[in-house]
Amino acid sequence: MAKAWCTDMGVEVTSLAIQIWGGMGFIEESGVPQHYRDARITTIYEGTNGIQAMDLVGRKLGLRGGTAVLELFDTMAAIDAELAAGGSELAEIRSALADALATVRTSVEWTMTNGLADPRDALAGATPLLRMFSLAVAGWLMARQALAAVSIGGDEGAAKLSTASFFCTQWLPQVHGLTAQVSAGAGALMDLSAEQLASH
């Protein structure tokens, strides 16, 4: 997850560079198009982001008959009694946590009992699984950072406060709509490949 998601949100930080720059962030002039490049490579370095994340679901989540994965949800989860200590500023952050947590426990879930029934639909679901299971981690990272900041107070804790409370609300939902992806199978991707090799 360290790897593939960060280097993935590298691609997505740069390409957005160049969008902000508009046609000045497409030449070379600007400097930005070597950032993308330099972001770019890093998601094929070391295994591609594909391949970390059939190691993932191929052998991570397997790890200690699986009680590996799920003492992690259980750590994650247990930030809930402190969130909701902590009142009404933590309200929103405590929530979307909470959600996102459930709809991953159940994601990978799904792909354990799945993956061993048919590894293909693991592999198949792999890289969605990885995106959302990374933003579950980092969501629960940034609600520590959100715990922190409400005791430090004063405008260094606000600052980061507002961090955390923009990722929680506005990128952490994005595994909501990853359940799917994750969970469709690998039929429609294996017909697809016999069409086009019968195609060829």
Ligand SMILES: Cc1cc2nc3c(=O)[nH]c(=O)nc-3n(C[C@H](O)[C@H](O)[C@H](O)COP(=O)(O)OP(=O)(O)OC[C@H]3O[C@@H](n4cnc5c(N)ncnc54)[C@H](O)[C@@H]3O)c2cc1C
The other form holds:
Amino acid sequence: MAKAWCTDMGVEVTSLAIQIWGGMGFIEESGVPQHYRDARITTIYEGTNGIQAMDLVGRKLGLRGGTAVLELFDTMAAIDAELAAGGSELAEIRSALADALATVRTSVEWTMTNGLADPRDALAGATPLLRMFSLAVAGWLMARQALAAVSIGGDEGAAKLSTASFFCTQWLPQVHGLTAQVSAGAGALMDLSAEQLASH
Ligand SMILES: Cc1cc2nc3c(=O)[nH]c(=O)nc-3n(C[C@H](O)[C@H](O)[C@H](O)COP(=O)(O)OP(=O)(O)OC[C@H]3O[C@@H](n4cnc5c(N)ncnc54)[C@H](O)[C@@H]3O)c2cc1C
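Got the form predicted alone; any chance of the form predicted together with the named molecule too?
Then the entire complex follows, led off by the chain already shown.
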């Protein structure tokens, strides 16, 4: 997740930088495209992100019979009580994180169950699963930072709290839109026969 999701985000952030600069962002002389190109390779080397996603599904989810991943969900869910005690400033983050964790846990459990039945169905959803799982972990880390920010207070605390709120309300809800993709199965990906594949 640290490798694949962060590099995917690097590509999105540098692409967004081009967009913000408008036409000038596309022009080499502005220097912006070089940032995009430098970020783009990171999703390919050190294990392509597609392979990292299949590693997550094929090797990591099954660690210690699945208990390693389920323990992580329990750890993440345990922050709810701290967020509740943190007051109204944290209410938005708390609710977005609880919803996201429930959704992602359901998809992870679907993959664990169906991966045993037919690995092709689990692997077909590996990339969206990696994305939604990473978003959930990042949301949890943002919530931890929000807790620290509230206790620090001041301008620095307020800035970090807004960053965490932005992430949890604007980015984290993406997980809900990824569930159908995770569980769609391999059917549409495997529609071509061996003969058709050979002729492509
Ligand atoms: C600038 C640069 C620097 C590099 N530096 C190094 C270096 O220092 N040391 C080094 O060892 N290597 C280096 N590499 C090589 C790099 O590790 C490979 O490019 C990378 O591992 C991907 O392999 P590939 O290019 O053969 O792509 P492929 O393996 O052909 O992959 C192409 C696409 O197919 C997907 N894919 C592959 N197999 C499967 C599968 N079974 N199921 C589904 N999808 C699949 C991949 O995810 C990818 O999207 C470098 C590459 C570049 C471009």
